[in-house]
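Take a look at this one chain, the form predicted on its own, written out in structure tokens.
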Amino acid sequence: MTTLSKIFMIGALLVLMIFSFGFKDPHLELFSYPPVVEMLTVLTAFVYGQPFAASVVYGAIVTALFCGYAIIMATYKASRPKAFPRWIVSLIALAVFSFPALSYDVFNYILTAKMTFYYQENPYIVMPIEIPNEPMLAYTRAANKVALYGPSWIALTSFPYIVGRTSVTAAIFSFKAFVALFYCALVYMIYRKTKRWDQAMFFALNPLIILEGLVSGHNDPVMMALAVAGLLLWHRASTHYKVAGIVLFTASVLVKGATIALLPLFIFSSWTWEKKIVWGYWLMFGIFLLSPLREELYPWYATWWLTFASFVPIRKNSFIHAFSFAVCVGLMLGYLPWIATREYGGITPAIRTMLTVVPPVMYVLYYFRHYFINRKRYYKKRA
């Protein structure tokens, strides 16, 4: 592992890590030190005053990020050390105290937390925008919608709510490093179960993860670790290990319900875990591709399937894990039309499909032409 990649991505996420508090909601209020606040008005002026020179900020964190991350992927093996590198918690710190740039569902998630234990009211019938005098509403998204998630997601944020219910800026924080401990629960499972730390960083320090969910705080890493660990243990000889399994992933699916997908391979006990991370990967990736059938195509959700990709065993010219580098990186991209002319509507869709699909293909054309090229060199040398 080079020190070049360390200071990108340490370097990266530092400018991020100031850098996303121009995004911050001007009705939003986080601090009250004055040189603080006057730096953030600073920063807001220039993302919503300058939007296309924050899109090159941006596309040049996102690639620092990728280009530390693919560097230390390919000399990880040559350097692998016994321990889990201490530098990549710097990192997290990093990412849990940035601002969420790039999502609000951080703010939802406070906000549902809020309805069900401090109101003490049904999130999935009341509607936050029925509360009056609620100071949230002012900069939260979806108020006028009922919960959006499953009850053993809101169950779980009884936590962080209490932890952070002294102000907002402590319930962002609270919730971002709750999302942090299941995602640092995903990386031991993972060099658990495979015991090699190059297969725990290509999760850990992909930007993607890192992005959308140490600095969106996006609950995703939380279901995953669950039905993860519910995989693990199902496919444990005890019949204990076994029920434990089952609670966990049900659990999982009622964060948010894709991880139902993965009842085949619970179903299946006959299959080897090798066969059953490939069939999960394909099995999330699905549902992943499926999801604009609901909302739209979300980059966060490409947690799903990173998760399983990184048990597959790393090889060289591994498909698996050069297709999913190659989608994280459309993925991330997608946030630039956005950042640049700050609307949803008009040529930015157009543009961001663009922007995501162009990388994963190039690389599907490339994969399959060495592959033709290899084939027909085999068949020329047998003859």
Given for the second form:
Amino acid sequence: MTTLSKIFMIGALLVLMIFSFGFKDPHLELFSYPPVVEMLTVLTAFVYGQPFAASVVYGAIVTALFCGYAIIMATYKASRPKAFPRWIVSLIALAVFSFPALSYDVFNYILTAKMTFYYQENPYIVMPIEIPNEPMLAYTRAANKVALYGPSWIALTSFPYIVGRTSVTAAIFSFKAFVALFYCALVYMIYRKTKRWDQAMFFALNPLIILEGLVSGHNDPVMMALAVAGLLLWHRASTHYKVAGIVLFTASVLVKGATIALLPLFIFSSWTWEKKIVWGYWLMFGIFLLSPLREELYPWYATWWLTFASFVPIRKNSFIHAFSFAVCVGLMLGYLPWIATREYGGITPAIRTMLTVVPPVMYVLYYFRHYFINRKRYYKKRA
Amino acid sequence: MKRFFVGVIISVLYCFSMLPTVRADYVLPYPGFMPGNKLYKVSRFLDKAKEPLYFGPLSAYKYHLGLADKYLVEAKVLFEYKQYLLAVDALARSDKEFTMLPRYLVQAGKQRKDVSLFEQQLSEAALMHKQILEELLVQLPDTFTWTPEKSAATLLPLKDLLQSSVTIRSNVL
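Based on the form predicted on its own presented above, generate the structure block for the form predicted in complex with the partner chain.
Full assembly next; the chain just shown is listed first.
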């Protein structure tokens, strides 16, 4: 079973690594080596020219990833590995070296960093579009906005920006590798606190985390790593650790702002760790549900509550974990209509909403049906 | 025949109305707190305090243009309310901010930033400023002697001051 799951996951990510380059913007030149350029032309012609077939490939990749993930999580206890499964490292590498197919946010991060560190302009005042001779404008979305993220994120991006300043290709991979560092930090913190690899793998192998954090390079793992590190340090007895915890939590809030919802976990110091993580899960889930008020329900926002779900002890029929799984399936399927139609309007939003909502709703119905049947049986037995 | 001539005249007038005319689409800001308000000094302090946040030549350009606009509107309102001494001070501040603008654009250009959009904006701003100043030139007396209750009188050469402000704006057009 474990071998099968490995084949599912590594195979799917290998296909994704190649397939993802087909989503490259036609104005973006990643490589100059002619055979690679030729291969990318074929891939982009497939993705843009055969959108329905591309959506089938994407659907197959997501299905394989979720199947592999489900098998690993279901069979984990049977195989009982004591050490960290090293094949996950190759999985991370495949994801990092994929093209950010599903989102253009990484280009936005790079351009904001360029505005700050190369042009030396305040990114909260000058928009990238106001410098018309900037070459990245040809393929960067949301260039008509000032910086969308907080100052601690902009300060942190100085590291990947310096590493990848030679070319756009280097910048894309340095930004993704930078996010991957925080992803690894989160996996480590989950294991360190829970002392269970299945808990860490619940986060590390989740297809949504892999696709949105490692492939698309969203900064949510950075925000969550800072918040969780802050919370763990806040739990220590020493004042120095507590101060460091507050500093890290503040830095997290200044990445995107969503983690401000975790403030009660710092205020109510009498709460146990177990109570805090369950509250953390539902608080971040609440913010996730409220996010459409600002823009829309983006799949990568699921990182916020998945982080806390990974700290909640995994038990048989655990609602939080199974529900999180169903929501993740729905969110990742939500990309299908966009890939198939290459349109944000028309019927795309309606199908997207349906695909996103159906899996969690089906799970909730199944859960309650199961719950009421069990309760009936219990009362029958007692009678 | 009469109808024909009327038709020709209307058509010619319509064609002329369609020709592009020099007009500024530039929108000036609300001036905020005015002198006499308790928060006026706070507002002035905040204007100064914000300056370090506008690092980079394009950011600095935006900062100084914002202040040039704000102080010009402040001067206009004060002139309209015949508070000439305060108005002259606000106008001097607006002039000072406006004269700094081309320097920042030159600096940005030297950093290989395409400043064409900002140059266009500066021309529009100059045009709008000029329009307001020229209106004031018509409305206001050439000179005015400001006589406070407890101190010496001050002669304000309003026409010369406004003319000088117009020249500052004209230089960037």
